[in-house]
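There is one chain below, alone, in structure tokens, taken in the form predicted alone.
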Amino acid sequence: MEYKLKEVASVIRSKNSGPYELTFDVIFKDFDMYEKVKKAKSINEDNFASLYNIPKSDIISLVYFDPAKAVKVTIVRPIPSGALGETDVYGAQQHAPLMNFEFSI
């Protein structure tokens, strides 16, 4: 079955995790979901590196955390915060890719 993760998620975010390194995370509305989607390893490094044109390389983490049903994921950031060029100083805004991502379970 086909799901796009705005679906089946209640909070998809995107945050600095210090000013080299950005974090995104996933909390699933309902823990029988997250697991089909750990089990399943709908999110993964080589759909989250297509999905936002990275080197896999550059996926510094990629976790599955239980106890809060998410799915963390950090990378190097593409530029750095407040660097010549740099749009979105906090980080808040990277996340819409994931929005529309979708994934088979």
The other form holds:
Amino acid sequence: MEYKLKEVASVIRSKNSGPYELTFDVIFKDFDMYEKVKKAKSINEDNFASLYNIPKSDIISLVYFDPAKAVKVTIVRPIPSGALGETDVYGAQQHAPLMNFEFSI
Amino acid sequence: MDELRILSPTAILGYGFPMESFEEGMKRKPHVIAVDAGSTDPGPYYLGAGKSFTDKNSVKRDLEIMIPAALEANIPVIIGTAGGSGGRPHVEFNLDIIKEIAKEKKLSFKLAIIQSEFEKDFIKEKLRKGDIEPLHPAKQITEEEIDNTVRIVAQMGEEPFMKALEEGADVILAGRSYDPSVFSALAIKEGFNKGLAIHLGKILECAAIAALPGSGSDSMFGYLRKDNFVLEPLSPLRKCTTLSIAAHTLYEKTNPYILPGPGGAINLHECEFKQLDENKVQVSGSKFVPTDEYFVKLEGVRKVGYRTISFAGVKDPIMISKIDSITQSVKDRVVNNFENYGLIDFFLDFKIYGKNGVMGMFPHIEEEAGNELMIIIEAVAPTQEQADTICGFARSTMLHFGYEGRIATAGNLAFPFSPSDCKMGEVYEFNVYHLMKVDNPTDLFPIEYMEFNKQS
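Okay, that was the form predicted alone. Show me the form predicted in complex with its partner chain next.
Following is the full complex, with the preceding chain placed first.
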């Protein structure tokens, strides 16, 4: 079946984790879907890197966190918070590509 | 002591809280009122410029309620990361507010002031000893880079707070602090489990942001027991759910299972979240795992120059279709114009809203443009005057730039304001984000005391 992430998640967000990292949280609506996604590894290093057009080596961690039925991905910030050329000091609006992320299980 | 109760009035000192929530908190007889007053989130400017990102009146309003209530209940007030960034000027900003309150309200109390800003020579000496290492993805630092740094602070753990409490402080005002420390210090001093105390602090530091619906300007209450802790929002409008609390454990962290801090990390692999009733959640299983050596996190910024910006809108569809080549041509013209004049050291950027402006740090992930654009022309140069020159010249060049296919020949930009250009002042960037090995995490952060009494 085809899914769009924003249809099965209750939270999709991005934020700084310190000035040199960006971290993305996806919290699923229910444990059923979370378990399916976790089992299929529908969100993984390969498709996350291609979604954001970044090298896989920039992904610091990609963790499935059971207590919150969440996936958390932390990456090296392409530009540190507030450095020249940067566009989102708090990193709070970098999540939009994830909302339209499509996957099939 | 079987239970230690902690009141966290607000997510950041100055963000405010409803009086009803605070009073509910005081009814529960807290042993301490603690508040985090800062963050690196607002970016490098505030640490560099020595300014607070929170407003003086807003901070005073919060403290004017917290300090007298705590003195009356005979419990301490602990403030961490004073003035937003925790440098000396930031501590001074907050100290002035406390002095005003003490005088106006005729209060008597003992204030501890803990500093966290370090001299460059001290940091350089630590670097030479091999005690400083970069925190990935920051790079190793050099002595020259330390010289370029405007201000360096270190995040203190709970130890300096414990010392100030032992020495009888009623109010503690501290520089840069690891966020949970202000909440965990009294608990650790009283012998409670360190893993639970710090994890509780991690959640309390954002107050009601961890509740549903979340709020940065409402209070949260924590009950710490021998083998668990409980969170309760103080407004009837909010609830703590296992999901809201577990989700908050993710917030602003790299890895939700391991949360590193001064002297060690909390390990949440065996952590359990349990719904106690409609609005309370109990957490257990959080463990503190100390590191062999004690490290504190350093934060520092260097000055990059001065910034001038200009805003302008674009509606012309032909211009929008050619915007990338136009900005490149304008950049080339600016460089070419000032090359021989000797003005060559500057940064010129165009932030194009309506065409991947928000996510500009990820180039080429979305190429579609909207039907109108907002362009921010940004110039950063060694002096404000030079930044004005570059920004102004880029603006006038772009306004009349004759791009290929142009049919609107009167002007390319819609300026919403006159004047069109805006001086933004000093620009800083983070250049220190490193771990520093320390022998004594208490003495590293000097404490001084100040006595206030009604008569003075």
